[in-house]
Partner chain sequence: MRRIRPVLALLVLALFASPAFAQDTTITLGRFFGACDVSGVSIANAVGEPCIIQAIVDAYSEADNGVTVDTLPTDWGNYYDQIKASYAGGIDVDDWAPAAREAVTFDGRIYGVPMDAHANLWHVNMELMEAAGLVNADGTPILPSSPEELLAHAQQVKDATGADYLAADFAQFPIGVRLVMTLVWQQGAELFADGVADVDSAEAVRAVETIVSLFDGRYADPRLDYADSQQSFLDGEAAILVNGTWVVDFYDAQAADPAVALTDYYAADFPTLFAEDATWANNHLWAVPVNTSRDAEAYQAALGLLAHINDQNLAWARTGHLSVRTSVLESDAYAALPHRDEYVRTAAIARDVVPVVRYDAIQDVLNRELQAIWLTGKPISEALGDADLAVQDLLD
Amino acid sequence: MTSSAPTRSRAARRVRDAVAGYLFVGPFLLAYVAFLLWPFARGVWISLHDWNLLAVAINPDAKTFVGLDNYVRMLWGDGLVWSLDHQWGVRLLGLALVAGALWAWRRGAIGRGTALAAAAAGLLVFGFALGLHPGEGGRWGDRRFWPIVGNTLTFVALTVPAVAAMGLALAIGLNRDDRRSAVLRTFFFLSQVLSVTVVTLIWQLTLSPRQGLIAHAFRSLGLEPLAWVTSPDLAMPAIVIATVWWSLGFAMILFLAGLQEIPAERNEAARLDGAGPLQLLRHLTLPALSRTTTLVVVLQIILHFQVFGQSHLITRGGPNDATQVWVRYIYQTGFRNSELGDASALAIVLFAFMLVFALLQMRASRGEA
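If we look at the form predicted alone, what structure does this chain have alone?
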């Protein structure tokens, strides 16, 4: 009896601890499911339908289940047909290369696995894929989708390295315990607290070819002001500059936090051993900041893939879709064209893109570490 009482007491304590833990975690889990998992699952469900926003608002049964048709039409095409004589010259040449790989395997020049892989790939590409082409009224993919994906990737490729590099440079320069550095840190971080609307208004005025600050500077030098917003070549750099200025403060603060975690004794020991500033940066600072760098890059990739306000408010996606980006295209498809199924499919593919890029960056940084 005496031995079983402590056992029951311990079991009861474990149950109370488990219940207390679930009570603490429960509100977060409910909010997580209600505001993240359920909307995501709902978006996936909507993406599998021909879902007109206005029609379904009037009649909830006005939607049609189409499966993966929205994805296929967006990524692959619509009205595609296959014919034996399409691109027959290229296909015959490819199939001849497949036959050559099999002949080389028979002669022992290449391995069996290589020959089988080459044959399978060749048959798939030359025997099947090159025979596909749009039929009457058909088309390859969404005419606007892939150029818009290119715009978004260009934007991310320009902003993320710039924000990371400039944020690191500012953090290293302002990593001092004095009043001037504190004031400058506050000054550079102030842009981060502004809303996207305020940021775009500031840069609209700055880039204006009539009363903008840059235009006045050009006129004072006797030069003609640049039409940043209306030029197909300058519109994307315009929103990149505005975004880098807006995002710089957050990256700087993260790098400052990482720099302040590096023990001062390590830097002093390296200096006593004769290490210069560049050697300190390369062999001590950057390796110590590897996790912080990964965090900054992944966060910036996720944020900048979702760029909307800068493109929508500064350039309206123009000129000629030069700055049209993914999220703005989702917005137009869903709310201007009322094609909620297509818009949901676009959003799911965007999520997949962001996930892949973030995982690749994390894997690369883990490999470097």
Given for the second form:
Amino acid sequence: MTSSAPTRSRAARRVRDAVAGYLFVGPFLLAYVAFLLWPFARGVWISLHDWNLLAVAINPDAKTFVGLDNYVRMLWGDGLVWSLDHQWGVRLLGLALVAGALWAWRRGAIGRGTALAAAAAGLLVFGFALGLHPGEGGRWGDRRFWPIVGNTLTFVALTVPAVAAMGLALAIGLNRDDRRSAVLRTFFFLSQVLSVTVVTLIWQLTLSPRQGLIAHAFRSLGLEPLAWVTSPDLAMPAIVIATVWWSLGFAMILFLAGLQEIPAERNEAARLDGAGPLQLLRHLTLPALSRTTTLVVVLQIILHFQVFGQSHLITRGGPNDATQVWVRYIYQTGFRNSELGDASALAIVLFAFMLVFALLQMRASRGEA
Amino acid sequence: MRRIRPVLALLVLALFASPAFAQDTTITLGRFFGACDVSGVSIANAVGEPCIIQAIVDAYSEADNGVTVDTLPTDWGNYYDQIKASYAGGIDVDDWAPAAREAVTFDGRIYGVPMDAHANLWHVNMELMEAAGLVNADGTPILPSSPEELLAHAQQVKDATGADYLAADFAQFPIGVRLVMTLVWQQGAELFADGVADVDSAEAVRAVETIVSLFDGRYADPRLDYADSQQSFLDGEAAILVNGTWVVDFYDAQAADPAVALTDYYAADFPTLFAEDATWANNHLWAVPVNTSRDAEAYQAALGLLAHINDQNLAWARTGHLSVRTSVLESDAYAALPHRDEYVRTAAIARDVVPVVRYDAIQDVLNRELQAIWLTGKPISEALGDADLAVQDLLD
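Same protein, different condition: the form predicted alone was shown, now please give the form predicted together with the partner chain.
Full complex below, order starting with the chain above.
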């Protein structure tokens, strides 16, 4: 057999490649298992227990296995009923989005799999889940959980589009090779390097109804200053504004990188063909940036689902839970109320939520490409 | 282990011994009260909680006793969370006032060192009260003795000065919870006792209505947080500030400052608006984590520091707190502290919360629902009903 020698050497090379490969990923894998997979598995384990932080720290046997009880209490309740018109406003809006997804599929804008997945998820959430509520004498197991999920989604829904749109606008405006743009780019990126503590301090000073910058501006115009942090309608906008200001720089840098990958000749050719700035943006820049946009949106969604500092330090979740968000609820449940089992269950469900959003978004972007 | 009091009361000393590093044993002391911006101040010259405790600790650390103390300041709200996330020589315990000693004792054993008793006071701007005709012939402020009188006084202040009658942090820090508790106690009721929540009682409704009537009449602003409510009092925009004993020396110093609008300051006992005397109170106490007690050297160093802090109880009481040591309480130096004679009854009317395991969580529930009432317009009966369910869940 003449082929045996090359086959053997090919096999040897494959082994060598495999060993080299594992050696390369080994250190990462080790850290990944130790700092991510193992704590995650342990989190799942803890979430299946009635586990008091202090009691178990003192006596490791002071925990009880309760199976999925923590999840059931969090997600479900007693005497729940389903009504067609419960939360109808949000549900109609959601169903309209489902219809939009199906229409986009008909037009060929998105793939079949994406459209069907989005439609199924949308029908489940808006058609069914949001119609559930406690009937006469019924109650949710955890009456705060779903409103807090709603707050977190609202925060993400307000923050992510604003960061993406403004980041893109800034990037397009500052995508020039002059000194002024370089200085401005630095300025807009500066807020990004601050820690959340500094950001919240700056915004507390800005928003204070007595000593704040905004209050002074209002007073000089003869207007009554707004009590941002203690108003149920303004507290969420307040932490959204602080977050957008903080996160803008990073989105801008990513968009700038994307913009600089578009060959200058292509823009020039389009311009020679008589394309105006708006046409250029719509038919050339935006399509070329679709991958960057996906990256920005996915990163921002994952980041802002985990919002904590802004809510914890500016509004303390208030007033009346108006800005209480998921991670702060985990923190309070675990470290303030010492209910580690409940806190872990909350964390696992948050992980599942983020995973679904990230997968949907990635799938949708693949459909586009 | 007594789980109840330590959770309720304020405490701690987190210790890491590192004797190999230097000759001194280094212990780390975790505390709240905020950061002291002035360094190198002597105990006698320090003003305010952060600087007085820092001066006391520094004096021990700098003394030639083989012990160095690192301080780890943290903020009040997160302090207890950090204790829970991270994990009690030379003290004459017979000198402790009975209530303070009881606060650190469980099953006959002492588990901590009490540092003070602190309670809510009415901090009074006498200039505004004078203008409203609310000062007695002996120079003491005229304070209300019923909810009706409260509103009448508030109107008098508004008419005469345009200022708010009362300010307090109703927006974030749980001063509102402590106020409602006080008014419930003054009617002979409890928000919870013996494992049963009674948050939506007629007494609780009456207590909340009393406070809300101040907001409705625009005699008080519920949207001010701790810093803003304090600032409005110092700026002469409110006649009364409801806050604890911990700021008496600070307000006294502010009133002496010509740049501050408040000039004539008085620290009054919490007035009785209903049948019984009561004001919310608690203790700050020190404890040593159980794992530190296994390191003999660090443990002795920690006890030495606590003994020193106990010795300096008069200096700590200068903040305005009530001393826990009989010898200090009976001393002339204590009686001579500024404003001390104005709130002598506070020690007698001070009342602690019923001990419960999950007090932090219960306080959060009450704070949230009360803020829902005055910040978001949630109906009183609905908010107290929701609070009652949630508190019962936490008691079960």
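Positions refer to the first chain, counted from 1. Rigid core here is just the name for the largest C-alpha set that superposes within 1.5 Å across the two forms. Since this is a predicted model, take the numbers as computed values, not measurements.
Core-superposed comparison between these two forms: the CA of L84 exceeds or equals a 2 Å shift. S195: CA moves less than 2 Å between these two forms after rigid-core fitting.
Relative to the superposed core, R107 shifts its CA atom by 2 Å or more between these two forms.
Here the two forms are laid over each other by their core, and the C-alpha of H133 is off by 9.8 Å between these two forms.
If you overlay the core, the Cα of R13 moves by 5.9 Å between these two forms.
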